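Consider the single chain below, provided in structure tokens and representing the form predicted alone.
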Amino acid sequence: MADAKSAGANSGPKTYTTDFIKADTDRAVFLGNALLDDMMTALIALGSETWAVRRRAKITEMLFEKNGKISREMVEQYMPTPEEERQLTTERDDFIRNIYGHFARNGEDVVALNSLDPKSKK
């Protein structure tokens, strides 16, 4: 039986591993503009923020609901019915949509919108 010594200091499997390369997406630019982007990320955080808020206050109603008190800890453990996640999900979908939904349109629309101004010059 070979010991660790006769056997060599590379006897293990080989590895392909290297150090980590950081990129530099801190610096990119997405929307041709650093400004726009950091208004986005702070308009997205700052919706995250708010729906989170919105569905512990949710949470916080059906509780007192169904129990006439509460507290904290009941808060932090609740676990939503598969009902109430679906009714969950479907006032979270429509928050993003009415949020968020204005990103979606695409040029074309706002032409149109503006064609239906009075004020706007054709």
Given for the second form:
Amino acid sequence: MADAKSAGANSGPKTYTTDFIKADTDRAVFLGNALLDDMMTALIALGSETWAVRRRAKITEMLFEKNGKISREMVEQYMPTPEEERQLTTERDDFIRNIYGHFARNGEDVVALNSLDPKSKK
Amino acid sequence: MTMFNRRTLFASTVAAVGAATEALTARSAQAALPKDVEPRGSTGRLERLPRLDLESVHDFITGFRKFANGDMSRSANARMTAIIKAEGLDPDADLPIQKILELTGKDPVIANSARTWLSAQQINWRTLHNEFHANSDLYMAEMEAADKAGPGTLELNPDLKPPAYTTHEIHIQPGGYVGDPFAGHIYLYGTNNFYTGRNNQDELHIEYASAVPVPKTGKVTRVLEQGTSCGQLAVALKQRFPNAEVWGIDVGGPMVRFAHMRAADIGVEVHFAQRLAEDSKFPDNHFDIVTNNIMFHEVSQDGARAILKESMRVLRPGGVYFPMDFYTGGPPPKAAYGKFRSWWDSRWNGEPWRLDYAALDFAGAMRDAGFDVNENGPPARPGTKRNILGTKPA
Ligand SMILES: C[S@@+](CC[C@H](N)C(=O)[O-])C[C@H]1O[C@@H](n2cnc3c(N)ncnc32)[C@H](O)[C@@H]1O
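I've shown you the form predicted alone. Could you give me the structure of the form predicted in complex with the partner chain?
Shown next: the complete complex, the earlier chain at its head.
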């Protein structure tokens, strides 16, 4: 894929780019069905967006507690203290485990759908 | 937008950076780019991502990677080990990757751990790529203004023909190192994420720079880093050897362009040039130290041999060659899960040369190039006890 604005082109800024070889990873299907793979990507993207909303809310609360009156710009620019950063990171990691922890089940202990013994117990 | 005062900001964040690295990670007081675009200021030497929501998405992806590399990976490892044992095979027996894939490639726990890692990586790159391209005029103007700023210098070579092996979308970064004008920006934030926050202040690069051995005579007047990317190691090398002339070269124009802008912004004098490691244009016997970090696993075997030959040429007699990469401090993995992860990284994370690198007798290739080789040089990478070290015979 040539860059329309690559170095030497007459119009636009020089980008110092050249042609490259595209990876085929976008076509990867690991879960047996492309839809399932796409759903997993969507689920993680959704998690990231949800966390962004929650983090914004947390930061807004932090600012409220300190200032009483705040602006959107203050929220956007806010620099959490190291202690607040630690709190946010702990909360983020809990958030991730709560949602995605299901995917980290004990790998030695998977029972297949067609396992035959109805009396099987843990 | 209001700009944060960098020094006030910096004062509030040094505690997080830690006193030991404080001096190294600070920006010099004189440093100032002609057009510095950092709408949310900076933390130490890291310019914060330009929007709170983007920063939060990346914070999430960082956390998700930790989870994927931790809990999910352990689960996949246990699953793989159980499946292989159930077949009566030894998972530590250096099984061929084809056999490992045949037995475990369709297992849902393993497949999902690979899927989620890949999805997170795709989101990582996509969100960064979109951000810099959505504001391309701003970021392009910032780079153009910085091209001629100092300290340090920048040399771009638009006519350079990159060898094909360097033009892949390595670790599936959109456009790779050569094809996207913001490859440097995207790489820096994408790899910060990859290092799960442990390198936001170049902490790892500072450690690597401190691991590089000095030639026996003690004379260090010129140092070269090959494959410098964003110049983080080159900057750390200049800080370790303040009296030396330090060069960082890379095949990617956008990479050295960003590296120069960043070094100038931090206030460290490094010379960056868009040149090939195998055709570096430096005079014979020029450098006291030539080094590189995580470059060789992204280089073909022929490329590696050519780079070693060129390194030998530009080093002065008695000069030190110190490559740091996955297997310069220990052998490639033999256990099934480790082999699977390397294969997977190569196949699905856009690391097409990684297995060729693992298969290369690197010490042998260094000897072929003429180096005296010490396979038990001082350790560099975390978790290693040694690193390969070459010396040019006097
Ligand atoms: C993983 S990055 C290196 C990261 C960097 N050294 C660090 O410590 O963070 C590999 C870099 O090597 C560069 N590279 C690969 N082959 C090269 C070659 N033959 N000549 C110059 N640069 C090369 C790539 O463009 C890329 O920027």
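These numbers come from a predicted model, not from an experiment. Just so we're on the same page, rigid core means the largest C-alpha set that superposes within 1.5 Å between forms. Positions refer to the first chain, counted from 1.
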- With both forms fitted on the core, give yes or no for whether the Cα of N98 moves by 2 angstroms or more between the two forms. no
